[in-house]
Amino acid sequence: MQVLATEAMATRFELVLAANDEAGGDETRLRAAGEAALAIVEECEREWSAFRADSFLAHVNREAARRAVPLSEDQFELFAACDDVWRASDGAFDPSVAPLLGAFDRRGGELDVARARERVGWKSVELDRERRTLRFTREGVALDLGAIAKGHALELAAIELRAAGVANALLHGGTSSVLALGGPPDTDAWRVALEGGDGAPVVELRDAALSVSAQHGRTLADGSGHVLDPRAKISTPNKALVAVVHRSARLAEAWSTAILVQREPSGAARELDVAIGSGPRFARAWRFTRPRSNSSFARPSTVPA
């Protein structure tokens, strides 16, 4: 068993790697595979950070209103996922909230916030799926991929691990985004507690991803929660904690944010495996939709059926 970690995307990424026959049980090879996977996570930090002037995301935000920006295959897949979830969630997931996030975090005045609100809206983002380019149809649009980029990084890291023959691993970014390959030794699935303490709900993950979204944990400079409702253009008042399981770490992360904004799973979200806590902690109110993976939420004994 190998445990490796790195700091990226303003959080800590960790990998737990279990040896298997294909990897030959060689701890040196296992560690090398983990280090290569973490290098990909670090590259994602350089590519998608909203806080680096040299990131590809910063380049997009500077250039896309002037010209169509060419995308690599991985870059296109990420933006296509953003576009798909934006449409399927009726706009509850929308990375174009970046100007409003900035205005709130700078404690912007009424005029600053009003101008930022005018710039929010994925409808001003054009993704050309044939040419694989992205452009903005108006000035002032900017993107923040904080609600999907960690999942994207985990997806790419998992591809690297599989290519190296690692079949059993648990990857997480800041504990809120988790991706499982196979299971730990002598067990079918990785068990992940959603919160600490006795009776905390547990998710059993095998070849699936988990994402948890909530307002608590980070507050903007103006005192509001960091998850914004891009439709009302305010901080979402929902105080629940939402967990989503999906085969894709990208989609699990995007949908956990969308459902937190929606408050109730609707439309395409009903095709997911979702749990919603009634307060800051998962307590006694649970709702589930049809599972879309081999994984499942396990009810703690304190929660009535």
Second form
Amino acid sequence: MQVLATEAMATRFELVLAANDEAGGDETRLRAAGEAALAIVEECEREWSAFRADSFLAHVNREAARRAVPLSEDQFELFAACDDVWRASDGAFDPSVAPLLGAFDRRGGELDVARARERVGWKSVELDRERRTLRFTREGVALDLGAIAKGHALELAAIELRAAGVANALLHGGTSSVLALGGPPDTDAWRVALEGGDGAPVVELRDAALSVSAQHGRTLADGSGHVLDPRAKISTPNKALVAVVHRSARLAEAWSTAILVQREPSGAARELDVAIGSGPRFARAWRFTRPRSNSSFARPSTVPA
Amino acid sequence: MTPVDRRNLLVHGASTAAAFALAPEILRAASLERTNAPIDVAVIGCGRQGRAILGELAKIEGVRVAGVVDVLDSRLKSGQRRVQGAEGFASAKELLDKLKNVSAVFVATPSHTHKDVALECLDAGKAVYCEAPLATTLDDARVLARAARKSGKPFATGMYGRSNPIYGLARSFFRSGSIRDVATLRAQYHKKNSWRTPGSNPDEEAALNWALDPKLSLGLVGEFGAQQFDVFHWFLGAYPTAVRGFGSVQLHKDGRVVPDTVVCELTFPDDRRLLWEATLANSFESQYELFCGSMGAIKLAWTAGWLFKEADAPTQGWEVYANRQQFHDEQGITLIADATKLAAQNKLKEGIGLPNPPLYYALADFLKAVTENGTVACSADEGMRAAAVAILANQAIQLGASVAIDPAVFKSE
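Starting from the form predicted on its own shown above, please give the structure in the form predicted together with its partner chain.
So here's everything in the complex, that chain up top.
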């Protein structure tokens, strides 16, 4: 077993790699495979970090109102996923909240916040799926991919691990986005508890991803929660914790944010495996949108159905 | 130097900063002269560095990556995913035979193959950008530098410091005496990493791990030292006369002989010493260069730079605009390219840190030289000099001793 980690996107990414014959069974090769995956995570940090002036995302935010920015295949897939979830969630997921996040985070005055609100809206983002370019149809638009980029990085890292013959691994970004390859050495699935303490559900993951969204993870400088409702253009008042299991780590992450904003899964979100917890430590009430339909969420025995 | 002279120099330094602006504008992506048709370029080598080059080229308007090359199919495909419409080839020869319209080629193959690949491109009449180190033997470096000069085409060695706007600004401060008399020089490369790459079979794995083969690789001093030594060559306008080195395997005891930890001491004229160390066992403070003088210190960390003043250093008018960052007990003035202009627009904080990675500026500078028939930021001759120092430093590390550097190694003729 190898545990490797790196700092990226203002959080910690960690990989737990279980040895298997295909990966050569030796720790040196396993470590090399893990490092190649972490290098991918670091590449994603350089591309998508909202905290770096030299990221590709910063380049997009500077250039896309002036010209159509060409995208690589991976970059295009990420923006296409943003576009898809924005449509399917009726705008509850919308990476164009960046100006408003910025205004709240610098404790902007009324005018500042009002101006930022005007700049929010994915409808001003034009993704040309044929030419594989992205452009903004107006000045002032800016994107923050904080609600999808960690999952994207995990997905690309997993591809790297598979290519190196690693079949069993658990990857996470800041503990809120998790991706499982296979299972640990002695059991079928990786078991991940949604919260500390008794009563929290345990998610069993095998070749699947989990993402958790809640307001309590981070607070902006003005005291509001960091998950914004792009439609109401306020910090979402929902105090619940939402967990989504999906084959895709980036879609799990985007949907967990979207459902937190929606409050109740609606539209396409009803097809997902979702757990919603509420209460001070989320121990008192959990709801499962598809109870017994999937073994991913193990219902805690202390919680009434 | 009298205080008056010094003040004049610093004022000159400040006005240099005020006038300093990357053309095109620093906050905008580069674009080639609009009068020129888009130029076709190619990238040879689609490993991590090649892919990084492809990523940065995609940001520059007026450039079309027409072809990419790699001997490994998986890497070739990975390179092609980075750009739209690039044709893939298994060798430089195939690319050069087929894509006659390519004007410039970026060489990002393993270091020991740079000479052969770059010579092939020069023979085909292409402008060449070659990653550092230029070569891994003195002969190869010299042969390539000569060929580059004879070709009459732009040839750039990928030394990022020379194109980096923050380094350019720092150098103007340094050369105008802002830290006064240089006393010590220091640099490091720290990254916790085994330096191994997994492959799908033993042959592929051996090819991918060339950097751990002592017959092919200069080790850390070649892959990172040459890049950092060049910064000191450029700032000081001088080259070392001797190098002492030590190396060992401190963490990755997996049978390798190429050290994962090395220390070098380079002696420059006037008995100035540069202490350079590199390790794959620790990541603390990553990569930086440090110049310490009697009136202050300049620390450069690739995407940011700082000036630390001694308490008795005179205060300059421009300092009212300056941003400062605290480092434990020290306060650093952030070096920001185009600072005065940003200050006038009340955007000084936005200028902290480069808006693009250092690699981007090296590529943009080279393409500008190609399209405008200008000079490159780092010539093949300068690349040869940095490679020569790295080659001799590697010898010193292997011997665990001091090696004299004959000035003749810095001449290609």
